[in-house]
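As a starting point, one isolated chain is supplied in structure tokens, in the form predicted on its own.
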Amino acid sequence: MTQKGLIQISSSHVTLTETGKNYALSIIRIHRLWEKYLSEKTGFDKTLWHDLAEAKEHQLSKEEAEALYEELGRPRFDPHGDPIPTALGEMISETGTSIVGVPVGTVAKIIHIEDEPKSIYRQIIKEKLHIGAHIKISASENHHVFFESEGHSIQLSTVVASNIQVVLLTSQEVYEEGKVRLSSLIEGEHATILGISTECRGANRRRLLDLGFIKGTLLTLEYLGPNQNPRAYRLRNTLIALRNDQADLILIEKTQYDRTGSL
């Protein structure tokens, strides 16, 4: 690294010079824009992503980073919530702020869901949090943080809640006290759709959507697999099975008939 210049050596210390610093963002840059490209493209699950693109950081030249990046439509962030460094190395400054202190009663966003160490990251992730998901603060203590999430009911220690970033809803933003994951849904009970969660990326997306999974599609649970596992839900006078772990990216609000079958 010295006879490169990527780094200087003097006593002690070990210092980045400024082509070292170009060279580290540009790695960095290629790692994010691969966990970007692994979420929306492939099926790898998340917990493969980091350990993925760190293999594949050091592979792509310039030119082909590029490319991914037009491929992938010019993202800012990755799907962490990290800012992709630009071409030019120059960074986004994040903005959010450490769920852990957040005063109880505030409805935020999710920003960034640091990756590492990754059994802190599992502890999340097992939570189904994701970026892009809105969260109430229910209550905050010395060591644990409760909060509502998609109709679930939430409690992390503060080590693992430390990890998460958010941001206060904007304006046009509204946290919706009713909305829940379509998995929550009982044999027998309606819903409105809400919308595909944020989670919901590249072709799953667009086969839930080719699918009906459509903003103000009535659907009803009819019918449970074994262990209730898959379910099959009625929307548009057409019985679609899908796995929990699927029905958890759709968003719902559960809906009431009267005796007549109206809403």
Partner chain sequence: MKENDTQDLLDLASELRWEVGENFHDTLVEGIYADAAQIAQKTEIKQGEPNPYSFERKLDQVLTSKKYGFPIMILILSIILWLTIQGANYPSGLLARFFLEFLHPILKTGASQVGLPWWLDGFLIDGVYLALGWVISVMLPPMAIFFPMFTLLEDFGYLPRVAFNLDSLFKKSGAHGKQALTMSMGWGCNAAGVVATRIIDSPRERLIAIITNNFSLCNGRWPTQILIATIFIGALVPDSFSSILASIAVIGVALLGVGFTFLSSWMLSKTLLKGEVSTFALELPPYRPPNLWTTLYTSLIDRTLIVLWRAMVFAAPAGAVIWLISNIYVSDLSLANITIDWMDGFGLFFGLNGVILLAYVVAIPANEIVIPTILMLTVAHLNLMGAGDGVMFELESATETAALLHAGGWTLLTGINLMLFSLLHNPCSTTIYTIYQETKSWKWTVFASIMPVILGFLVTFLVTQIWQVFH
Given for the second form:
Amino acid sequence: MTQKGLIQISSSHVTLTETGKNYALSIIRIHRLWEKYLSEKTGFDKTLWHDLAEAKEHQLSKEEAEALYEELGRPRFDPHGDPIPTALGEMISETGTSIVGVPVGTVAKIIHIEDEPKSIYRQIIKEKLHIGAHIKISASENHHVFFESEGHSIQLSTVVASNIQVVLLTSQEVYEEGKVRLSSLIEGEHATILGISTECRGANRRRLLDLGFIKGTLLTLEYLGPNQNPRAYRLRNTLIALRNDQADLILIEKTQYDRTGSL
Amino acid sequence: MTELEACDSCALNNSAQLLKLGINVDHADYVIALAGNPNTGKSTVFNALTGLKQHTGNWPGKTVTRAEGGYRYKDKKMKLIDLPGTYSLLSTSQDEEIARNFILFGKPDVTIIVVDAARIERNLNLVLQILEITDRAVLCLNLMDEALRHHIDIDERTLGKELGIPVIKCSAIKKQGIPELISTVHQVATRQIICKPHRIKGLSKPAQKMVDKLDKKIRKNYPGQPNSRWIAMRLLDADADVIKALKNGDFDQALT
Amino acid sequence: MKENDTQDLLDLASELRWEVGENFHDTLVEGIYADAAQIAQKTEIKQGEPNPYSFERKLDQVLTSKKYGFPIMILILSIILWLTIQGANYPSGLLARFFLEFLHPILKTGASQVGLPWWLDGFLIDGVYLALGWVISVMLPPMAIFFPMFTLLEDFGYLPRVAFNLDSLFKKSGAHGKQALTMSMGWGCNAAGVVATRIIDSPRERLIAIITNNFSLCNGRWPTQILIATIFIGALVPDSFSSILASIAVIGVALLGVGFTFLSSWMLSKTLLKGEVSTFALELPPYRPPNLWTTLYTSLIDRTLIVLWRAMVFAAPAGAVIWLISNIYVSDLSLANITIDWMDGFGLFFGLNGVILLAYVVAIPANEIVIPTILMLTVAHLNLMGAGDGVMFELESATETAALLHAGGWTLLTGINLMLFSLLHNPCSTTIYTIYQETKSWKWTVFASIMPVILGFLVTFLVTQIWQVFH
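Okay, that's the form predicted on its own, but what's the structure of the form predicted together with its partner chain?
Next comes the full complex, this chain leading.
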């Protein structure tokens, strides 16, 4: 590496040269672009993205990376919320803080979830936490953080929680107390859709939108399948069946209003 | 009517583009596309219009079933192309790509949009998208009998005014409304009826501003492009197909 | 337009895209639906009390209930299969009598009167014509019964409910609930089942459904299963129980196919296909009375005749090949006999024999002609007949067939393994061609063709090993 001029070794420590920094940034760019590609255009599970991108980052040429950048519509962030450096090596700086140390009672929004180390990433994924999710810190004690998100109470150890970065909600954003997942709706109950989680991407997201799962839509859980999954929802007078893992990604507020019969 | 406009309204004008999409229009005076959501009785409308004069196959190079047929009205031969049933034209499925490309590049003389009368709010999603692409369309309010049975009626005059295209109530399975549909399609094809299609207004203000800005630029580059607003919306959505079409110059061809 | 103008435009678009945020698609769809809601509100007139779709709800509650959902499904499917297999018997027999017993001798006489040389007469009439006649008479009636019934259920709105009921089962193996429908369609005909996968709009699940459709025992294979089960398995017990045991054996093989469908679907979704895009959406349309005549017409044209035509195109050359290998002699032995002797050792290793393997090679075009080919090859190999080799036939009764097969050295093991191999072998050439048409990929076509054969050899080998331990 020294010969390639990427690093320089002074008396006590190793630092990156300017060329080295640029090289590193271009590798990060390809890595994050590829993760973005995997999340939008393929069906690979998100726990596999990192390894696949790790393998790809050294194979893709600069030209190929540029073509990919164009094809993806010049994205700014990778699916973990990390900024993608531009071709010129500029990177938007992160402004989030770790969830650990945020005062109790604060409401915030997740902007970044670190995908390494994998064992910790898996624990975060298991709680169905995702970028864009609103959280409310309820307690912090004994090396654990307790918080609410989308109607669920979550408890994470400090080690795990420190891999989640949040920002405070802006003045336009409101923390919705009643915001829960569609999967929590009970047969016969009504709800208003508040939105689709950012975790739902690519073809899946577009399909749900096209079917009419958009903000403000009223729906009713009409009936469950023989195994509780999938479930049939009535919206705009049409029955659509969704699997429960899809319903996890749609956020709703329960309402009393029955619209199914009136349309 | 000037000569140029007259030619613009005849089917043969666009036969080269249509041939590229796999449609032979040698013996047809007008090309009619049939679009609509799945489960709206679209194929019943198709059968009611064409009877047994139809054949099925695949769209060229695709595994999507295509049916085409024909009928005659007032000495004019109409060629009817059944587009795949889709909920939208915005996603990237094969079906939607075919339907979209046919309306965009094939430029049918009329597009009949079949909707389920009992579910118009949901069906309008596709209708409004189609109206951004073409300005020659007829709305077929199908399954009227079923809607009435469920105590739903539609004020078709208001709907026609809102959408800016003719609206015909039908129950294709009982052959009700089909003669009216046929004569209205003919009137739109021959420009006796000029449509003023609805344009999407519900975008948020900042989004609307960006669409306008891009739209202006497109109209500058492609004077006379009828669906510049739609192209603007697709570009903002980073639609890879539209970007490719722009680079390949497909829109230049669609103009001539 | 000039190239740099286009680039300018694209640059402006992406600049604006940065401002508008990455979820413009959401904004756009929300905007469209906002307009739609407004228009709908202005134009919808609700008369009196809204009708709450009570009939549909009640029907749905029964058809998708935990208690009745599955029994109703199994009942309907059994009725369809029974009607198909039983109902096709009579017209099939009629067609066979017409093509094979009535028209065939007339053609032969005609040919000899015209003075056609024996080899051309044999090649065309005993080879090509007989294969075609066989395929049409065995294939056409069941398809003409099966597909319209399926289409009627589809138009009525019942099939989406089946997909809804079974989705959780298919989801576990990484597949789509609608695969239940393409799988059932495969019980009629695999080629039609593969075409039917078009209803699955998710790329990964569609590929899975295409590749695994061959595990659905198709119409061309049911008769083989029934015949062999009657001869070898039914014979194990007293006469009064034999047809019951034979039926259980056939159903067992069909269910084994379902098991392989789930297993291979699961393996594919976890390995080769894990990168393909996967989505799920299932609309449950309102129940509507189907349009009987249109359905009959379109299902006959779109499904039955197209598949039949493809099968005929492939069966004709197969008939020619079958006749040729039986009639071309190399030093006193026909090509067929040479190949059978050569393959016999390999076949016995898997509990099969040379006749079966050769029959499956030459009968790739259609599973329907496997049994006639096996009988013909057995006769030829035993040298029971001299002239007229290469003429496919079927015997009047199962007893006669049993006698012939026993004479050919068949045992219970051969019978069991033939049933297994009939389930687990390459798709017929019509289906292979259709798989290519639907995937446009040689890779998947080759994979879908080879994978079942490998499985077939694996399973028959294991069964043979276990058999030998006990004998």
